[in-house]
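Just the one chain here, laid out as structure tokens, in the form predicted on its own.
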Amino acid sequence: MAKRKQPEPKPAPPSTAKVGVYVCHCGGNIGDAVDVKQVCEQARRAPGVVVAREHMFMCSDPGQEMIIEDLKSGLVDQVVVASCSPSLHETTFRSVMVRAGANPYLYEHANLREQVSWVHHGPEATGKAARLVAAAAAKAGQLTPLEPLKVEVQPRALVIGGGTAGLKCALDLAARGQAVVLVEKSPFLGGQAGQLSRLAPGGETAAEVISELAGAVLAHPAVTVYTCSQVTGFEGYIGNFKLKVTRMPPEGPEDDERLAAVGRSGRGLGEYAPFAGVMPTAIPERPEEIDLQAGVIVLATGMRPYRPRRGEYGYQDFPEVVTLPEFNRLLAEASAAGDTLELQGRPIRSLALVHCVGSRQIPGIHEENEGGYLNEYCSRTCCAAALFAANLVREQYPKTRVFDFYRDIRTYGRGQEELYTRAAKKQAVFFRFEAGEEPEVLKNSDLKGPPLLVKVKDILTFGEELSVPADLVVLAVGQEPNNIADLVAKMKVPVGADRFLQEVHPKLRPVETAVAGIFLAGTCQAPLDVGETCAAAGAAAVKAAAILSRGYVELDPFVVEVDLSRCTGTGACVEACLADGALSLVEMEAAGQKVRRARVNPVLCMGCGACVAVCPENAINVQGWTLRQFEAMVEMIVSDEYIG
């Protein structure tokens, strides 16, 4: 193995720098615990600082036109503030430094609130906080000037996945005067909602939903549709990725029992078919594959009922227990004559809705799915759901007795806790459980009446223990996000412990991914109803077109640049990228000769400087955190001379 050269000495900060060090109180959050004044004192000491001053919120109007003011005056040139975390207002200060007129990469950024104040107290914490401002000003003195990456945008969005937020992406998209292919991998659009008859809480029909939004989404010409499609190859990066399509004909018995249920119906290609959805085009005969080009990707991959196990409340040991999606159906099919509901020829005088079934489950308490997880998750919209079949149940069948049993109900939208009141109203009984002490579904060991029987200790009663007749259960099951364990392999998109797919924040940047140009629709992202779902479509629409109207990208330069006078060819940078086609090893001439030299594709590198600490001939630097800055910081940190 290649020894590795020693750094060269770094140089003094340059004479020329004119740092400004900006330290906030955070409303408390920081000066509560840090003597802000004296930071500032010291920071003053610091070589290339010319000004220090404290304000309650940086963050503010009155502390953004402090820098600003400085920065015009041309008293600072380079800006240091230290102040929360850089994720929530890094942002922030690189815009002050655009407004200033000044390059936004002349900033840097000290973490005083998650580092200092809210680990330390006493005088460790101004001491320390000190040392990282005093740090901060080091680096920013080596700043240099950098330039965004501008990258150019393929004119076109893929949308993957036809259920409800896959067709609002599409359609706002659409709207927007943008190009859009969406991919679905069934023959059908709609997804879940197509398999539901009426949508909580306000009772619209879901062909009402479906066939407006697949009606516009498929009359557009901006949108392209491919159904029994599936993504099979990804390569590329925001602006220009590259996707291969293949259309295949439907296999599985869900499909099958879709398209029997278009057969029943007599509905055609492009019409609304009852718990199956719209078949805009006829089933492919034969694999064909499709070359896309796309400037960005919306993930609306969507999610799937918990399916109970076998004996999970009686689930598949008795026949009168069901879900509560497959009840929704029994339901849109029985007969609205008579007092009371009738499911396939029997009289259900009786119905017991059971809460939380494969949501908010608990180590040690609950049983592991097959593969192995639980759902600690709430679903959030199984409760509304259920109270709805309740009142549907109450109001058209009365001599229907409801008994609903809840661990916690929580109707948390408009219009939710209506549904609540309704049921009550109607005189549906509640009954009340803890976790680990769920309802038992038993069989009625008597003949003459209802054939189950629902033990709970009743909380609402002090602990009581009741058993509740039961002509038929329905188990309001929670959401999963579907198996898109290939598509994450390829894209590399972050997957959160409940499965579904993370966002980058949820409150900054709610639809956005860790991989700069794919973004995140309705359910794959965590449950939601479908009002829910719409408004994240529309979110992911809006910054999707944001990219594509403009048609460029820019992209923090903070990534790898190469030294090729240095550079020898050694190829251990390229074995320790971890971004596939990041840096690469291609042919030049060099003094007459033909050598191999490391390139990079900034568009690809993350910055991460793994290249770097394996270069033996130091060739390799991040921008905006070179090695020299690195040192600069560390000598100001272990340095006693400006900091006591």
Second form
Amino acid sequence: MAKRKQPEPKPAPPSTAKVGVYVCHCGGNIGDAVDVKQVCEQARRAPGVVVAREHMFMCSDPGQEMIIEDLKSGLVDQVVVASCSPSLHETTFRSVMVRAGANPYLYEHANLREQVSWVHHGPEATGKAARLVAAAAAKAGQLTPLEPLKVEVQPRALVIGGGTAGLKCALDLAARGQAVVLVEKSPFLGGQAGQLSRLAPGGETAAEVISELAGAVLAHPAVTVYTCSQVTGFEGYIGNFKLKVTRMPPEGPEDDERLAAVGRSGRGLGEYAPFAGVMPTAIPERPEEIDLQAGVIVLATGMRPYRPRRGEYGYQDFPEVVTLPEFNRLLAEASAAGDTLELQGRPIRSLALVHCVGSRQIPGIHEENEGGYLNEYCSRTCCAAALFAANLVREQYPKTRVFDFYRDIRTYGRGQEELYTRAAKKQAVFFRFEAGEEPEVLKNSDLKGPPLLVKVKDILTFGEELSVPADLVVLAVGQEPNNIADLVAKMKVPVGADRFLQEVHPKLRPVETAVAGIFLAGTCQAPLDVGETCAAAGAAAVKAAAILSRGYVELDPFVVEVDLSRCTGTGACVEACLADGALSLVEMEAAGQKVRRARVNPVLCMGCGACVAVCPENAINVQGWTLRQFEAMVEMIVSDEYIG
Amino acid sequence: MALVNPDFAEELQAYGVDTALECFNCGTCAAICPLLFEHFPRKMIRYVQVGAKQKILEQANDLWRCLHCGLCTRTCPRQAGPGELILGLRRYVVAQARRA
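Right, and the form predicted in complex with its partner chain of this protein, after the form predicted on its own?
Next comes the full complex, and the chain you just saw is listed first.
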């Protein structure tokens, strides 16, 4: 559990403070608008300031060395750097403190760039800069050394979802020597990929990919797999998540379909069954609850293919309209040889493919889906999957013609453009439509011809209206995130406008969520293909393993602390607290009497300060941001004593 | 509403037009063609792709505007040989005229 060194109770009085102020020109970014020399001069007059220096680039090595020297020589104890925004360089200068052997929390940052030079000019700019620096120096004089919170980590990872991402992530974690619990809702491992036949663009079979992954996971002694299981209870924080997993017999048509597929295939437990996946164990007969603790959680809850509305491109109105995943199943049942593809005894001489079904929907142009949302994103994987299917058909059944209707061809990745070129070489005919002028699927009035007619206003033919008779229309459907509203509500992980789970930063922190210790892997985050999913899962495994193998995590100590000499146990703080469990009232002895006093769980505290605002006794304060420190800052901002 | 005729591209193979479906309609040929004439030569190639036989016969005169400079063939990113396709279409049109 959480351990913390108590800081010195009494802040050093301002008179004994030795504050060093370091003002940065930021090239000309600050220096062009702010008179840095004057800021330094005024800073020297502020109480507690023993030295004020300037530098062209304080973040450069010489700038940092200057600060380190002053700290090491004992000239200064507290440091103020006045430069860019703290989000850019606060950590840089805190680590300067550490390198000088000082406490990193005896540091205060003043923002003279975003808050001054970029928005003000002339004498006012210099005046504001001087006040901000004086305020920061006043706060610095009040700072006390703090220690980061240290939280022990339960040596176990929980991976939620047994598809490609979950399997790969569990395997990579186990390979790093970490214990893993893998929880999968359905009776199967393999997820959506396990229900495909061949994978674009390379053509590997789902059977080999999923057999290898699931086989290795099931054989690994460090991985415990629970199928037919869901996470039904969640509490705790990074390093100490407490979870309840409920195992119960599956229900729902999707699982029934896959169970039937296993029956037909004649495969046993632990073996890959086409269009189902790998069923590792028998289905539980009665519900069962499992309690477990985990240090980290990886969400690999995956996606589902978009299901077209009734009537969308004739889906469900005509039996000859199918989705691409449905088509792949039909294709697997068809005879592998022959000039013309035959599906369920019906020759398919003309096959139409439609791209972007359920993707790239535009408000005001496209109809909202059930639930009132639009999928405005590109699903990325369907172009390659559609072209892969087109090539497969053209190569195996040369008398089956393929007509491809696209809005844009987005063959973005390695091996994908080749699929597009190959489709043209194999004589597929392409048509292009505008958004909002999607092709129409109609009944063919020529009763001797194929049953359907696909009508399109074709951009490639100068906007002329063309129609193509079709025996089968295949809809290249996109990806939608699985509905995990219950998990989202429990874990409070952020969800994007596209309903996929959202990372902290798309480039710099692509597999972390805003909830510390919870990571993302695979298509719960965005539409991805199997290769991309494995890459993402590997990244999540590394991030998770880094926490587990270290054994503890360090958190910033900016959390509240109760001053028991002032607390009277009003409970106002507990009521105002926004983080469940961070504050509570506990019984304790004070002067021989039993009293109730506030107690903080520092690991759960977010440092928001809601409690500080409501405490009538001023008995609670955020460390590093105490009311006394704020008062010192305000005094300097309004004072005309030192700043002219 | 014109019906697409996929057999037409096959019919043209006898006249040496066999790469029309490799064109992905980028329009580079039309951009570089010194004639700067409508969408020539992409227009003709597109008509081959969708089997618009009648359109080609109606606009057959345009085929004889081509200067054989070869710029389109040299710049085609798909090596679909637009210049050669125009020559093949001329052979087809002539054969149609003779038959008529």
